[in-house]
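Have a look below at one chain only, the form predicted on its own, in structure tokens format.
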Amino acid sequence: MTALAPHSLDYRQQAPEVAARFERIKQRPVILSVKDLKKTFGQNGSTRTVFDGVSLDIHRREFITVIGPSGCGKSTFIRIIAGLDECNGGVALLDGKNIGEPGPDRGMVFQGYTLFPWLTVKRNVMFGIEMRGKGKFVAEAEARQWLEMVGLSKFEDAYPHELSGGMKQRVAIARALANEPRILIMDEPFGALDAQTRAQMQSYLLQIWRKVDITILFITHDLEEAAYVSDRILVMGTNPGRVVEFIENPIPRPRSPAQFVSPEYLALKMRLEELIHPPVEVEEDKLPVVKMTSAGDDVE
């Protein structure tokens, strides 16, 4: 694509490698598909309806964000997917089948760390294997698999307070990869590290994702990190919570951070900043003008 100023490229336009790769994506199994969904809370007229009218299909091995402000049911939404809560309307389908309770077809990774204290980075990866039948020592093998692939063949003895957060969310992947979802559902995974481990842990991500036959439901406050990481994004308003927009990313495969600063990357960031923070007339809050000090010279 020529290198044009971020004002003048379209966020919609796509370099050929890129409209390539979605048309190979939507001829793909829709594995995900949300029809009319609708959140309320509450009962007897005092109903607060936290989404309605969501609808979206997500392809096999794709990676989705979903972003938006606070309130507009991001959580509540993932949480509908992961059978952890029930909708009020609509119908939400994983392969065709209506989904209910949790399962083990769908993986969850939280924000902050849900491991199991008492027990080592192996035995943490091995409960949800076990749980599901196998013998100690199958559990046993498919985890050391599983901890190589995020890169902790090293740790399998640590315990969770022996490891940095970074370490903690990657042994959190695995163990929710070891059972073999049909779709991985993050909610904020990264949001609770530092700037440097949490670009650190998005390439690790891409990484495992482009070696595991799984797709990925992502949610994010930082829209860096959509951009940085997704296919499409899911860019939701609020009151009620609804879909605004659905965004093909325009930034090519594989990705660097040297694409920061690419037109592409800067001319989306410019859109998802529009709908994310529309520009609105805030009179500013002014103090009482209280002047406890005189130095000489005012400040600006």
Ligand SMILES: Nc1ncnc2c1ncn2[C@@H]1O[C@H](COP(=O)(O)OP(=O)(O)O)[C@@H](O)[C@H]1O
Contents of the next structure:
Amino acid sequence: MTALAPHSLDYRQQAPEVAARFERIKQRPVILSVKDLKKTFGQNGSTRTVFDGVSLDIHRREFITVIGPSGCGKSTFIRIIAGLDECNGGVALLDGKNIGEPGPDRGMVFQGYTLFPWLTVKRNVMFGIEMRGKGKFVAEAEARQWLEMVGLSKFEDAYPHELSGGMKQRVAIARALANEPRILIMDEPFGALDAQTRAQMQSYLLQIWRKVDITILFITHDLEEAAYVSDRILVMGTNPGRVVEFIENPIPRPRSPAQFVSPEYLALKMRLEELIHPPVEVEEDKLPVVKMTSAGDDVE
Ligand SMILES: Nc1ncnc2c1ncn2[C@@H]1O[C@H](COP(=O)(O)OP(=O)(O)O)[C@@H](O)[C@H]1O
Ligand SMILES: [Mg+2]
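What's the form predicted in complex with the ligand like, now that we've got the form predicted on its own?
Next comes the full complex, and the chain you just saw is listed first.
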């Protein structure tokens, strides 16, 4: 572990209200429990371990972000939680029950837009509700409520191609939540959006999360995003994938962009940078000494 620079605030240092908040979170029931999860892929007769020994407990209504270098197994990990892939060892329990096939207890939002292009916004949200056996009128009323929650009531009759990227992802969130899942699993959901829309979506998601009884497992490669939205940050390492650290986010809630310059935020970000991009000695690239100027002054 790299030593902290003497001038920096310890990223583990929490204000009393933050520490009290984590005490309250720990009193809540565990929704997702993962023990010693292992995943391997077979390759030409040999096996490659993607990750091994991944363990964590997530409490009800926690907001967990997962970060780690590309290829460390973040997407594979949540595909297993979603029931889209199988593990090769360990256990994953949702509400104490072994995770199996994909089910309505797990909502998914991916980076790519996954709405049905031939259905209106409202019909996209109604789809899962009707699939769960509710009648058309109930499904329509519930879909309208979810669209109001994500601020898209005016667009209920629009088709996905008429919406911006951020709006499509808000519909995707409404559609996932309309199934009343226990956990919302998000794999780089804002990765394709421009910086400004992305910041707006982070703020929307926090507002929605405050109003709904939902636990969130959110993958991102953006350290600032991880720090801004999460309660705890699971940092994964690579070769093989593993949990490097599970950090309690010291930034008080409610969050606002003004906190981006707070000492807690900077200390946390520095720690995340250290874990994800460890300093490497790089020799300075030098070109041969050839000079082609007759001007008297030098450029620096
Ligand atoms: N279906 C598959 N078959 C073989 N290898 C795979 C498969 N899916 C993922 N992998 C490998 O598993 C590793 C982790 O991938 P992934 O979970 O997508 O990482 P991340 O999301 O952290 O970037 C990568 O090396 C990838 O090549
Ligand atoms: Mg991925």
